[in-house]
Structures are given as structure tokens and as C-alpha cells.
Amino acid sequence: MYLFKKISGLRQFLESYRSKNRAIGFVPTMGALHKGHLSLIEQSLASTQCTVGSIFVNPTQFNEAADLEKYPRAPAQDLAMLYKAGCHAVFMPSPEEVYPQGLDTSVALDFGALSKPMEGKFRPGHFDGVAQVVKRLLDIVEPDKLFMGQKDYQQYLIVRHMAQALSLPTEVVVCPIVREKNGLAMSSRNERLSPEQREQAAALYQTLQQVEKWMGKHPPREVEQKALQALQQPGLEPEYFQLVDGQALQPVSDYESPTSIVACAAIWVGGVRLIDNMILK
């Protein structure tokens, strides 16, 4: 595996694979990572020739510099990881690197509906950060492939949506969530939570569990409200929880009508923001 800080020296070796028409998946990644990353990076593996994983903690996509602060990092855990899966090369760039001065890499296009509800109403502008981040990275690294994982679900729609209004070269391929044994999705943000606390976000999961069985008997607005009420447990906030079109994100009014039906939610446990979702239908 190479390590490469530079964009000029990743550039270099990924050309020795583009040369031979060898496709090259791309999984980016702000570090602290988990299985669920790894999953990803076993996607790419899988249907690609090179493999390239980032750990870059993207300083425009976090509203509050706190959370900038608190976000974890374990750098040399993380290469450690990426080796024994066989990634074979990884960019760690530093912010410099990624935004250097005078060039423009705000990415001017209008995400509609997509980046209005949930996280985009909670964390205004988050969406704008991530678009930019993902589009310097994908101009960087150029790849066949870009490996995303569903726990993100509005995310990747807003990165797919990006790819098709630029006509970037990129297929964005969307993997399923990786769970921790109790249900709860795996985040990096889990390595903030106590033990205790870890068992209350598995409320989360079972909800969603809980929901397929609601869908059948109640119309989505009750049970959405049937789906907080469940999760108003000690050591919990749910901040929303929403039965939305899969691919538009928008509320649904009926389990007929949608080709296909996500609940998405998110909640608080301690300090700590978790998100989460289920395809339904």
C-alpha cells in the first residue's frame, strides 16, 4: 500500500493503472474508521483494479467548529486498517492540499429538494460542503468508481445527483449500512459513546424495525409520530424521523404511489448527533 500526502505523486502512480485501462474505485473517508468503511473498500476491491481509500477531515462540512474539534482521529489506527484490507493506496492530504489559495472549489449547482429536508434543515449548509469536498477529491482522483455507504442516504443521493448534473466519469455506487451486533448503524461518531449509551442508540434501529410493521396499519404521518413517541427513552433526543420518496426525499403521503419508500431519521444520545435509515420499499 502507498501513502501519498501530494496530489502530483498520487496523480503519478494512478496513471501507471489509466494507462492499461484498469479501473480505479475511489472510497473517501474522514478517518476513524470501522467496518463499515471497510466494507467499502471491499466493494471496490471487488469490481475494480485499484483501489484508492482518502482520510481528510473536511473542514467545510461541519457547522460548528466543535464538532470540528471533537471529530475523531486516529490516523496510524486507520493505515494499519487499510493495509490489512488490501487498499492499495491512500491520500492524506492536508487542508492546504485539498483548498489551496486561489483556486475556486465551490461547486455552483442547485441541489432542489434533495438538500432541504432533514439533514439539510438541521445543518444548514452542510450539504454545500460535502458537494465540494467530494467534487475536488473526485477531480483529483479521477476515479471509475465512487464507493458510498447508505447510512448517509441523502448524502449519496446529493453526490449521485452532482455526478449526472456535472457529466463527472464517476458511477456512484451506494453500499449497504454495516451494524454493530445490538443494530445500531456503525459511525464514527459511536466511538464518542459510552457503553451505556451505545446500548440506548440501538432504540434506533429497533424503531426502524418497528416501523415495517406499523406501515401496513397506520398512514406515514402517524406513524412517524408513533416512531418519536417510541424514541423518547432516557438518554435520548430524536431530533426527526421521516417516511420519504427514495429518490426525490420528499414526505410520502401513501405506501402505494412511491417506486420506492426510505425512513430516515436522526437523533441525539449524550453530545453526540447519530443518523440512520431503513429502505422500506
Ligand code: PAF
Given for the second form:
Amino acid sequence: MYLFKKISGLRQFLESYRSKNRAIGFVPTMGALHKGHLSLIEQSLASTQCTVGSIFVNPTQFNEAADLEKYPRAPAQDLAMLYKAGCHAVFMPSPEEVYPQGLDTSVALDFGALSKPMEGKFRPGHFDGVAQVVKRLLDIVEPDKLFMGQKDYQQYLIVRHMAQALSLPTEVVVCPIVREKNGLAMSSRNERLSPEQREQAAALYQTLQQVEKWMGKHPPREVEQKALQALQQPGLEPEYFQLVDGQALQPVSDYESPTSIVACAAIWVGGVRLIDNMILK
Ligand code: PAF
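Output the structure of the form predicted in complex with the named molecule; the preceding block shows the form predicted alone.
Once more the chain from above appears, this time first in line as the rest of the complex follows.
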């Protein structure tokens, strides 16, 4: 496995694959890797000839300085995990390499309704930062396939929209959520939870499972209310719970007309914000 901190070295390495028409897969991460990230690496290894992972804690997608500061970092462990997984190359740039002075890296795209609800509402500016860094990384790596986790469902739709709108030559592949034994969705932020909080946080997945059973029996708004009530437990603070159309992210008003329905939620456990979702239809 090769480690690159500079764009020039990475591009030179990738050229040897590109010139032989070998497909390049890309897994962008912010480090503090877990089995969820490794499942993306595995998917990439299975369907491309060269897998590049990146580790970059992107400052522009944090709407709170304290959240950026507290974001877990474990570079040595991350590199060992990527090496063991069989990753071909890792890009670990500095902020100056990603955002050099004088280079306009902003993405002039209106994500419209996709960026307004849920994460967009509670983390203003977050998706502009995500789009900015993903576009910049795609410009650098130029992968054939980009692998994203379903856990960040709204992020996946935003990135897919960007790839379509800008006619990027990259296929965006979404990969299933990987969960802990108790159902808690794997997340780098879980590292900040105590063992007790990890158990409490499992209520989010249990509620999503419960919602699957309520669906059809109660109207969508009522199901959302019931889910929020179910999450009113000691140590938990639900932020939102919404049943949305899986393509447009608009609230669904019935279960028949939308072709896909996703339940999306965010909760606070102590000072840690967690998100999760379930594709219901
Ligand atoms: O999902 C993440 O870890 C980040 O939002 C991403 C896609 C790596 C961009 O910084």
C-alpha cells in the first residue's frame, strides 16, 4: 500500500492504472475507521482494480468549531486497517494541499430541496462543505467508482446529484449500513460514547425496526410522532425523525404513491450526535 500526502505523487501512481484501462475505486473518509469504512473498501476491491482511500478531516463541513476539534483521529490505526484490508493507495493530504490559497474550490450548485431538510436544517452549510471536498477529491483522484455509505443517506443523494448535474465520469455506489451487535450503526463518532451510552444509543435502531411495523398501520406523521416519543429515553435527545421520499427527501403523505420511503433520524447521546436510517420501501 502506498501513502501519498501530495496530489502529484498520487496522480502519477494512478496514471499507471489509468493508462492500462484499469478501473479505479475511491473511498473518501475522515479517518477513525471502523468496519463500515472497511465494507466500502471491500466493495471497491471487488469491483475495481485499484482502490484508493482518503483520510482528511474536512474543516469546511463542520458547522461548529468544537465538533471539528472533538472529531476522533487515529491515523496510525487507520493506515494499519487499510493496509490489512488490501487497499492499494491512501491519500492523506494537508488542508493546504486540498484547499490551496487562490484556488476556488466552492461548488456552485443548488441542491434545492435535497439539502434543506434534516441534516441541512440542523447543520447549516454542512452539505456545501461536503460537496466542496468530495468534488475536490474527485478532481484529484478521477475515480471510475465512488463508494459511499447508506448511513449518510442524504449525503449520498447530494453527492449523486452533484455527479449527475456536473456530468462527472464517476459512478456513485451506495453500500449498506454496517451495525454493531446491538444494532447501533457503525460511526466514527461512536468512539466518543461510553459503553453505557452505546447501549442507550441502540434504541435508535430498535425504533427504526419498530417503525417498519407501524408503517401502513398509522399515517406517516403519526409514525414520526410515535418514533420521537419512543426515543424520549434517559440519556437520549431525539433531534428529528422523518419518513421521506427516498429520492426527493420530501415528507411522504402516504405509503402507496412514493416508489421508495426512507426513515431518517438524528439523536444526541450525551454530547454526541448520531444519525441512522432505514429504507422502508
Ligand atoms: O462521510 C464522510 O466521512 C465525509 O462526509 C466525506 C464523504 C468523507 C467527506 O468529507
